[in-house]
Amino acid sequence: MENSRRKFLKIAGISVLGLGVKPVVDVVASEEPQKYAPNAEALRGKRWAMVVDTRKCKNDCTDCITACHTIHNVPDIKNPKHEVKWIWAEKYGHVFPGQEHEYLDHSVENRPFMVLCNHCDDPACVRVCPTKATFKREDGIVLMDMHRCIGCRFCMAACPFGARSFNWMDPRPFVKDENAKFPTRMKGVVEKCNFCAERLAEGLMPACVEACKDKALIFGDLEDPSSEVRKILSSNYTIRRKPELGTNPMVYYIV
């Protein structure tokens, strides 16, 4: 990752001499971003999506958060200005601004709404990233290649859901029990939920889905009519975050 930064700064220095900015971006983004290679047992889908059944979420339950953050070495930084989050709970009014009203059912208003990267069909973060550090796979998952991230935070500004975190400090000292199977990050890079792409490549469901005892999180292929996620969407009314923006989020909520 440090080599990628030195490479970028070296080329950026050349651009200052008169070659312009576009050559810098072209060179840095010339290599293919890192992807997770599936094995024979990998779970395969054409369009992955998640349904959150908020009726089943309990206020005192953090199993999905703990599982996700433990497996992915998400640092536990208490300072809210520096905290890093992949999945977390918010209140209805924060998740669906403009859809709250004074007559909203109190049980809905006060229940936890789990939020994460929406892995949009038309992700604004991908369009603005100058180095292709954030990219969308054919199966719809929006990934981050930490080695290509230069910390410009354009993706954070473009994301309308606040689903990305920036490492303002070295996150490694704040990782309690490091998972050697997943890479740690460094200061100055952005990170977010990856729909557990590394687990799908091994034939496993996302960690948050697997950890939820109440089956409030459902994951599957939208293009498969027989998938559980399709069946649930066909039999329940669901809403998505900020649909008016046209990013087409792939996280659905049963309220």
Contents of the next structure:
Amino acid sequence: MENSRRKFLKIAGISVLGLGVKPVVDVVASEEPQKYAPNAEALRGKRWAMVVDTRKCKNDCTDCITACHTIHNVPDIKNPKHEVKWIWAEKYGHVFPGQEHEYLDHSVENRPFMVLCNHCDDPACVRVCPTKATFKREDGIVLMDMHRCIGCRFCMAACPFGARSFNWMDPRPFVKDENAKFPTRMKGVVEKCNFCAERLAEGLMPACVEACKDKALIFGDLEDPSSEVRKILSSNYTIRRKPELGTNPMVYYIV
Amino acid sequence: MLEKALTGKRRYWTWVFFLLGIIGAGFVTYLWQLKQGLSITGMSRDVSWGFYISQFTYLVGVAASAVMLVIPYYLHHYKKFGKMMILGEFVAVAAVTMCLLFIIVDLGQPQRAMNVILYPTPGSILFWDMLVLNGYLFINIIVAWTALGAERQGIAPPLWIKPFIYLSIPWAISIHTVTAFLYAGLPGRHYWLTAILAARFLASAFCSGPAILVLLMLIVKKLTKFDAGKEALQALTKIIAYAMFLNVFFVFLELFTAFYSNIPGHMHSFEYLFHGDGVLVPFMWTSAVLGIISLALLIPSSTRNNVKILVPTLVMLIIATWIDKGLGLVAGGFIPNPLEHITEYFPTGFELMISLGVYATGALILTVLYKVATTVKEEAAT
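Taking the form predicted alone as the starting point, write out the structure of the form predicted together with its partner chain.
Starting with the chain above, the whole complex follows.
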């Protein structure tokens, strides 16, 4: 009895020790070569940003929304309480609360204003996330790790732009034509616009930008003086949503 | 000592099984929520926290309020509170447990809850809330259980417990401050973005928590031989009166800043909660009226010290503070939404059933702990 227990403990001890050593050995003696290298075609930027030229945006056109939501498998849930949206249209007064007045130019009042995640330079959502499931990349894109998100929705409370959606139910039945190249989500996690990080990695412009026939959405690197966004910003008067909150949004609007 | 919870009269077991029944029903509903997702609640894209998080917030206050016994007893040597100490700390244990359960039932992916520990993020207030709540639970269990063990043997509590007791004072303040910081640090949520939020939380906690404790003491007195003492309860009621005054005063400060400055964002939530045909309007007015009446009855010593008036007064106070924090606070922060749209919120039956299950769990924990404590105290007295 005594003997076998001692034996058992010995083996158990060595096993535990082995488990502890394995990751260390892996680090030092890992032989696997790097399997994944970044695509040479990838678009690289230091600070991605977008300009929305609302003068060019047409009522009843939903091209950017359709492109984005199809490519990203965004579920089409009709109930507004449970809907998931990455990019959508709002009225001027709702996008810039406090700026509307009763004598507003009718064309501005009736024009669609496309809203999406602002990919803020100082994002409140990233600051509050308790698991780093939402994080800011070096190129400024604010991303979600859907596998780490615990669904606490602190980021939704923190975002002053209402840019985030929660999967109140299993979204998969609401995805009509699934794009196999982009993951679907599960219930209980938060999601939002990702500035098409997956397309940039393949050298493609964001889906909404590509889909817009009227060139109302312009995307580029803010730190590149010759980029299109910089040219437009320097030659047009642009405003951002709620700049007073200090999040430093990276989506600019031409009104 | 726990074995004392295993023997009891019929009345005790009926109550225990009643609670177990509710817990079971709540648990089954929770399994349904796990399967269906949080869509079975009244929450939405715009009002993304609801009844669960507001109950959590309210109960953090109840838990923190144990400090209203600890400070007079340990720092001011007000010995009359001695008999109640352990019972106050057990309320804190039950309340913190409910807080943690309310967080869990609110998570979209509860099986990943440990990610908060696996990927510690000190920049997130939720990380700190997790630390302080679990710490507070631990402190109160240790302190109360050790003190009760000493009482059973008729000896003074061991000296090593003292640092834990003193630690519990700032810790109690911290749990509610950190909980307020969950809200008060968010840009663009005007109803929460106020420096006085933590102070308001503490004031409402220090009136509602002790109010619950006084009612519990009166119930315990009826059911067992344990009596907290008339003087102790009157002293605690005085604390409730002061805290309630501060609570109402702080609300007036908020109203003044919002409406005298006339800044739309600061007024919106108040207007939504108190004006128009929103679903919460009748509740908020009930809260305001009951709050004022209870304060008016708490200030004169003649009504405050009359148990027949005190009981309805405290019930009114608890309802008033519960609506304010357990219903209005969270909804008010989300409505109107950042795009100034109004999406109404009201909890669904499923949501209420799960919440009831959590409350029943807290009540069961409290019942068992009180059964042990009162039995020990009765035995020690004979």
